[in-house]
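Here we start with a single chain on its own, the form predicted on its own, put down as C-alpha cells.
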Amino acid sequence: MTDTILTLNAGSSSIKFAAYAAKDVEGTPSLAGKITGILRSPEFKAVDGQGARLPGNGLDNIDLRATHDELIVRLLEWINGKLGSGNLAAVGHRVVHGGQHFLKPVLLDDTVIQELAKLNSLAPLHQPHNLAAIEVIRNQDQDLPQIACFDTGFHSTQHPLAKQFALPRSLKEDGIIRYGFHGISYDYLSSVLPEHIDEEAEGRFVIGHLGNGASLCAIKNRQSVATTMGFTALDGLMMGRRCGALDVGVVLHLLNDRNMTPKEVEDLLYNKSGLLGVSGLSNNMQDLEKSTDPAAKEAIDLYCYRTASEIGKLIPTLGGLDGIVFSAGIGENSPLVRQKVCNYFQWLGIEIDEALNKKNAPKISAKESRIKVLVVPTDEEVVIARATRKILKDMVL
C-alpha cells in the first residue's frame, strides 16, 4: 500500500525530509527531520508525528567523510524501515532553480532532469545536490514518481521590469534575468497570512526569509511583486556565508588586479563572505549574538543594516507598506535582529513591543504601530507535499 508522500530538501550542507499521509498532507507529518553539517560536523535529528525524538540507528554516528549521495541512500533505508518498504507513493523535491520554463511543479523525467542540470551553475550550492537526490532515488526505484517544486516559480507574477537587468537585449533573451528564490517559503507564508490578519493579508508586505540563505520578497495581494535575489542566489541580502549585493567592479578587480581565478572568486563570494567573512568567527547568528568579540557585533550590525536597506528599496515597488513578516531560522528566532531592523523604520511609524518580540510572538508590533510586524514560521515541506499530491491525483485522472 503506497500511502505516504516524502518531501526532500537536499542543500549544500543539509538534507531535510518529511513524510505525510498521501490522503491528508495538511496533517502533521508522521516523520520529519534533517541531517545537518554534512562534510563538516554531521548530525541527524528526527521526530515522529507526536514530536517524540527518534533514534537514527546508523545515522546517529555519521562519518565526517560521508557524502550527500551516501547519506540519502542511508536516509531512505531509515525512512523505509520506519514506514515499511514500498510504502511511498511519491517523493517531492525542492529544486532551487527552474529557469524560464519551469514555473510550476512538474513530474520528473529524463528530459526535465537534463534541462534542470543546465542550471547548475546558477545555483551551485543547491541545484547539483537537489538533482543528486533525485538521481539516487531513480537508481533505487525507477517507477517511483518524483516531483520537482521550484523556488523560482512563485516570482513569475512579477512585472517584466522587475526581472530585467540593464544589459544588452540579447542577454535577456538568453535568460539572463532576475529570477528570485525562496519561492516555496514565500508561497507558504503568503497562504497563511489571512490566518494572522484576515482581509488585511491582501495588502502590501515585505516578507523576510532570513536564514543562512536570506532574501526579501515584496508581495501585494499575496503575489510576488519584487525580490532581492536575482539571476543567482548570491544577490541581495548579506547571508551566512554569501556576500549578497556587490559592486560588480569588485569582482573585476579580484580577477584582473588580484589575479584570482573565477573558481577562487566563486568560493570567496559563496562560502567565505557574509556573517562568516565579516566576523571571522561564524556564519551562525546565535553564535555571533553570544560572542563578545567586536567583529561579531559588527557582522550583526551590518546584517541588519543591509536588511533594512533592502526593505527600503522594496517599499516603492509596493506603493507603500502595511506590514513586515519575519521568517526562517534568523527571522523566527532572533529578537535582536528583528529589533535592529525595525529600528531603521521608526520614521514610518513602526514600533515594536519588546516583551512580545522576546517571546517570538506571532505579532510583535505595538498597538500604536502604524505598520504591522509579524513573526511567522515557514513550512516549505507542506507546500511541496501539496504540489506532489496534486500531480499524483492528476496522474490517476
Contents of the next structure:
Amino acid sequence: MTDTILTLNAGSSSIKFAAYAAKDVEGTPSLAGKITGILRSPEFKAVDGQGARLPGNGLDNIDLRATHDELIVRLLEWINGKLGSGNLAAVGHRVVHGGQHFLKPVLLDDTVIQELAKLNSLAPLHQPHNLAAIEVIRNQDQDLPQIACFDTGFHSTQHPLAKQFALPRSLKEDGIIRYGFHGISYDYLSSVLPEHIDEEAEGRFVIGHLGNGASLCAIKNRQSVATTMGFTALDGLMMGRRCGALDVGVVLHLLNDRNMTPKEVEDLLYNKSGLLGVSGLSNNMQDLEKSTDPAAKEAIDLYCYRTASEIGKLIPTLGGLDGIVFSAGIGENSPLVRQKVCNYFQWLGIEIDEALNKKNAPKISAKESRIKVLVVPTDEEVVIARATRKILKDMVL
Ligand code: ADP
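Return one more block: the form predicted together with adenosine-5'-diphosphate (ADP), after the form predicted on its own shown previously.
So here's everything in the complex, that chain up top.
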C-alpha cells in the first residue's frame, strides 16, 4: 500500500528528509533525519516517530567522497528498508527558486523540470542539488509523483516596490527582480502565529529565519510584504558563509582592479564571507559563541548589528511593528544573538525578559515591552508534506 509521503530537502551540504502518513501529515513523521557535512565530514542522523535514534547501517560511515547523487540513492534504499518497498505515495521537494512563473507547489514533469533548471544560475548553491535529487528519483521510479514547493512562492505577495531594483526597466522585464527566499519556512511560521498570539497574529511582524542561510520577512495579515533576500539568496543579512547586502562597487573592484575571476568572486561571496570570513574561525554561531578569540566576538557583533539594521529597514514597509519572531538554528537557540539584536530597539520599547530568553521560551519579551518578541521553531517539512498531500488528493479526484 502506498501510504507514505516523503519530504526531501537536498541542499549544498545536507539532505534532510521526513516521512509522513499520507492520510495525516499533521502527525509526527514516522521517520526524520538528515545527512550533513556532505563532501566535508558526512554524518547521518535519523529518528523514528517516538524520537528514538535509528541506526544508519550502511550510512553510519559515509565515505568523504560520496556525492549528493550517491547519497540520495543510499538514503532512499535506507528509507525503503524502513518503510517497506513500494510504500511511497509521493515525494515532496524543497526547490529554492520558482522564478516568475512557479508561485505555488507543482507536480513535476519533464517540462517543469526543464523550466526549473533554467533558474540554476540564480541559486547556484541550492537549485542544482534540489533538481538532481528529483532526477535521481525519476531514474529509479518514473511513475512516483514528485512535487516541488518553492522558497520564492510565499513572497509573491510582496509590495511591488519591494520587488524592484532601481535598474533600467528592461532588466525588470527580464525577471531581474527581488524574489526572496526561505518562503517555506515563513509559510509555516505565519501559519502557527495565531497559536501563539491569537488574532494579534494578523499584525505587523518581522520574522527572522536565522540558520546557516538567513533572512528576514516582513509580514502583515500573515502575508509577505518585503524580505531581505532578493534576486539571489546572497542579499540581506550576514550569514554563516555569505556576506549578505554589499556595496556592488566592491564586486566591481574585485573583478576590475584585483583581477579576480567571476567564479572566484562568487566563491568569496557565497563560501568565504559571513561569520566564517569575519571571524576567520568558523561559520557556526555556536562555535563562535564558545570562542574567546576577539575576532569571534567581532563576527557575532557584526551579525547582530546587521540583523538589527535590516529589521529597521523593513519597519517602514509595515508602517510600524507589533512583533519580532526569531526562528531557525540561531534564532531558536541563541539567547545572546536575540538579546543583542533586540538591544538595538530599546528606543522602540522592546524589552526582553532575560530568564525567558535564556530558556528559549516561546515568548521572551518582558510584560512591559511594547513589542512582542517570540521564539518559534520552524518546520519546513510539514509545509512540503501538506502541499504534496493536497496535490496527490487533487490527482485522485
Ligand atoms: P540550516 O540553514 O543548515 O538548516 P540551521 O537552521 O540548523 O541551519 O542553523 C544552523 C546554525 O544554528 C549554526 O550556526 C549553529 O551554530 C546555530 N545554532 C544551533 N544551536 C545553537 C545554539 N545553541 N547556540 C547558538 N547557535 C546555535
